[in-house]
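Only one chain is shown below, in structure tokens, and it's the form predicted alone.
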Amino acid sequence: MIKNVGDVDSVISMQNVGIRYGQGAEVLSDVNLILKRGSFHFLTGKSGAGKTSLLSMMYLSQKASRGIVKIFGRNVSYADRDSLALLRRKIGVVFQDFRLLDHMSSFDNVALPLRVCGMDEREVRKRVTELLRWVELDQKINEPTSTLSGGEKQRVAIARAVINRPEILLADEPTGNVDSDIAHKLMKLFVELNKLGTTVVIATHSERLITDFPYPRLHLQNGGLKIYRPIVEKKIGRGTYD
């Protein structure tokens, strides 16, 4: 997984990356990582290990304090504001705090990325309606998101992140506020999106998800990054990690 940072198949690459806030110690140090196009990884680590910091560099809201970060082959340290905006359009993000527009309906929140891209409104309505039905929110389609429960808001946020089939999907604890049945249904949505070519990174504390969906794991500990690959137990369809 860790190869030359110029690997042409990579969508995200980091070389000797460190990040700190203010004058404090580095939260992450000497991170080396290449995520290939179409890969799927979990991101794990204890609270405070740096998962959100790593994701924030991936979705271009935070710059590394040192090292090289490339997104779609572009060194983001030297990208101007317009270039960064174009790169962000290729990235879907599910935030822990949802970041929905609470005065807008579930439908309009999910439709926003498609409307920004200028999609025909008939196609927008078709896609959004189908997706909200799939995540079991078709009964809440016209309700302001301010009236929804935490789990419902989470599903709206996920639908918004995946509606335009981004090239990269980054999700910070996307199943944290839903029951196990919905969690597995959402994971299947991520898996299907991945099969279409989207590179997926999901930060999670759920050992059950990691076991039931045996993908490689990016694990943060003591400011460093290790990669664990699953050993699939074919008879029961689950995995352990080496």
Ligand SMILES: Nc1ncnc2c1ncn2[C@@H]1O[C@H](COP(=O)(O)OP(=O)(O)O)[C@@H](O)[C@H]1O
The other form holds:
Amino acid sequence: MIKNVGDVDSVISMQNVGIRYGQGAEVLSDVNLILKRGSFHFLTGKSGAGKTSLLSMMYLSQKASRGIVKIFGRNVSYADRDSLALLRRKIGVVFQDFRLLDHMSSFDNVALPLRVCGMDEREVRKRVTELLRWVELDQKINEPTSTLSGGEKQRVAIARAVINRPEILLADEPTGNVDSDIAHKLMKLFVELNKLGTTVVIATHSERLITDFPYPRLHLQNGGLKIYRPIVEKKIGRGTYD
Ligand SMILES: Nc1ncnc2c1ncn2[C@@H]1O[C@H](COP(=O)(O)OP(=O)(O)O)[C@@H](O)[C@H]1O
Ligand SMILES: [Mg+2]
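Any chance you could show the form predicted together with this ligand after that form predicted alone?
First the chain shown before, then all remaining chains and molecules of the complex.
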């Protein structure tokens, strides 16, 4: 049983959470989890298992149909629009469909979160250029993102999500469109961010990533969540996590 949902060091917590769309059956039922500050989890499950639905509750774009969702200890059902907007600023998201501003350049897309915070433009230039170089997109820095390939767009989306070192990083299949060398490099970016204290959740289909990076796995199946520890694959309970 989870007793202390909303502990000071729990960044995301869910208690008996269910989600349904319209009048349909629940897509996820009785989800219980506590993700501690600085933790790193993979999120797995077949297509349609509910990975994107779970992440969308975490990034506050979708409300749970029942149960309690707390982000940074705050019950999100009682938060007004302004508070939700403030909470969202601390969350970096890589969407499965990227959601870049296509008419803008790679540079401007990645600079956006920094400019929203009012960062000095020289500092913005320095940070964005450095990160785009790191994700091997420095040749495309001024191209409108509409002209980029799927893999390039994905890297811009990742750079935009991590540029201001969010407290939570949620990434929805962020390496689905890139080859395995780049996928590993991007994972290292997430690992570095995690070392700086960011709580990370990465939805992935890649067995190789899961094997190569030994982090616990949140697994969705038949509407439920199970948590598996790395190395010795062992079920440790239906959604409970110490
Ligand atoms: N906006 C929506 N309206 C209706 N059904 C949805 C919506 N989003 C997701 N679903 C349904 O919920 C289930 C889980 O979807 P999703 O969370 O996208 O799973 P995954 O990301 O694991 O593929 C699927 O059956 C999907 O069709
Ligand atoms: Mg999905």
